[in-house]
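For reference, the chain that follows is the form predicted on its own, supplied as structure tokens.
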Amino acid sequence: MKKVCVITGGSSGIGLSIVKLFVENNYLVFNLDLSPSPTGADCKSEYRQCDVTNIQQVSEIITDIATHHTIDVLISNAGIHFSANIENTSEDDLDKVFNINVKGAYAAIKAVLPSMKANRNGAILLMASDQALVAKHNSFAYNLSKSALASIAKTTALDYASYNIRANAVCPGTIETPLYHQAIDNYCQKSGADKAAVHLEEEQLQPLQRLGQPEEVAELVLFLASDKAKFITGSLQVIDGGYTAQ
């Protein structure tokens, strides 16, 4: 029989390499995103229409899914990235931020605990960065969101341990994504700044001199999800080239 994976925000970069190896690997996913990759690349996923900012949504969604399946895994990838300082960043723009990154993630796991308590069995796996780490300039309220979701799961971690559901928060450092495409799109316009030169300077900012690629993040994720990691809850499992370790 198929284990069973829900991850949120699985139509494109991380998300979309995760969901292509949890196929790959004897999975039944279930994708959770706004819309299905454009590319139809996760194809072989089922896809359920899902804004993670609406909680209810989420959460009838979920209930749905657990109601026919039991529920192994669950991955809360959805996540937007927001560049700007403390005094840059409006209220609307942290509350965006939040809704998506942090409460969207809240929303996912709370609505999957109650089948994963009743299987006595589940692991938990939360999207956090580098940056649950460490600081990065004109980055207040992605920062903020990213620390957060590394509490959550420390503290959920410790909840649910007598249930044996494990969580874990992975930590990517940069990544070579549509995300990361999209941010430095954005600086070199505001900017005026070469995109090449911009992204051989993101480069050379890490020991190993390259980019991270989303399958190297998809295979952790697996890792983790995998009976080879029971012994692994409540960890910050970093995977950023060596940038933290400076």
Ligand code: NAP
Given for the second form:
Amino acid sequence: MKKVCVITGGSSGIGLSIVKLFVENNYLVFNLDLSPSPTGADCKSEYRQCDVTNIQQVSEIITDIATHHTIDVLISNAGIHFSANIENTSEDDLDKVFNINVKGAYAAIKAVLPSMKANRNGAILLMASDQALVAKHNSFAYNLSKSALASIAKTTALDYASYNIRANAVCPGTIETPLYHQAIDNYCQKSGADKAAVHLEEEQLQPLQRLGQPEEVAELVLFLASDKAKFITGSLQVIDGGYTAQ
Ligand code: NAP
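Right, and the form predicted in complex with this ligand of this protein, after the form predicted on its own?
Zooming out: every chain and molecule, the one shown earlier first.
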């Protein structure tokens, strides 16, 4: 029988690579996203239109999936970037980042726990960031949200270890996705900087002298979700080309 994986934000970037790799590895994947993937990868996964900030909607969709399937894996991946220091972050900006990045994870985890507890099995992955470990300039709300996800991985790991439910945070460095391109486009628009130059600078900031690719993050997530990682819980798994080792 196929293992079942629920992912949020699986229609683009890192999430889309995860959906493709899990489908390839014989998982039945449910992708909860605002919109379906433009590439058609959703043909091979089950798409459920969902806004993760709508806690009731997340709960209803996941409860419905759990009624028909045993959910083995949850990947809370949906997230947005927001670039500003604390003074330039309005209360609305802070709420928006927190509602998607943190409350979205809270909603999805809360919704899968009853069925994972009943099955006494489950793997939960939270897409955090290298910014759960180090600060970056002009990243007040995003940094805070990713640190919160690292905390959620640890508390969930402790509270549900007795049910054989594992929770880990994945901490990617700079990964070349639509979110990355949008972030540097915004920066270039505000500062007038040249995009190619900024991209090159970003590459040179990484000890491996390149950005990560979403497929590389997907491989780590597949491993952490599998029984090969059955003694790994409460951890922050860095995949950043050496950035946080500096
Ligand atoms: P992405 O390409 O923008 O993909 C994010 C996906 O989440 C999109 O499909 C987006 O849908 C969806 N989404 C956004 N808001 C949502 C909501 N309210 N409800 C449901 N789905 C929603 O971003 P990515 O770079 O792959 O990032 C994925 C995760 O990795 C994020 O949590 C991000 O913070 C984290 N991360 C990324 C990097 C990086 O360098 N790229 C590094 C570290 C961590 P729409 O496109 O329709 O908005």
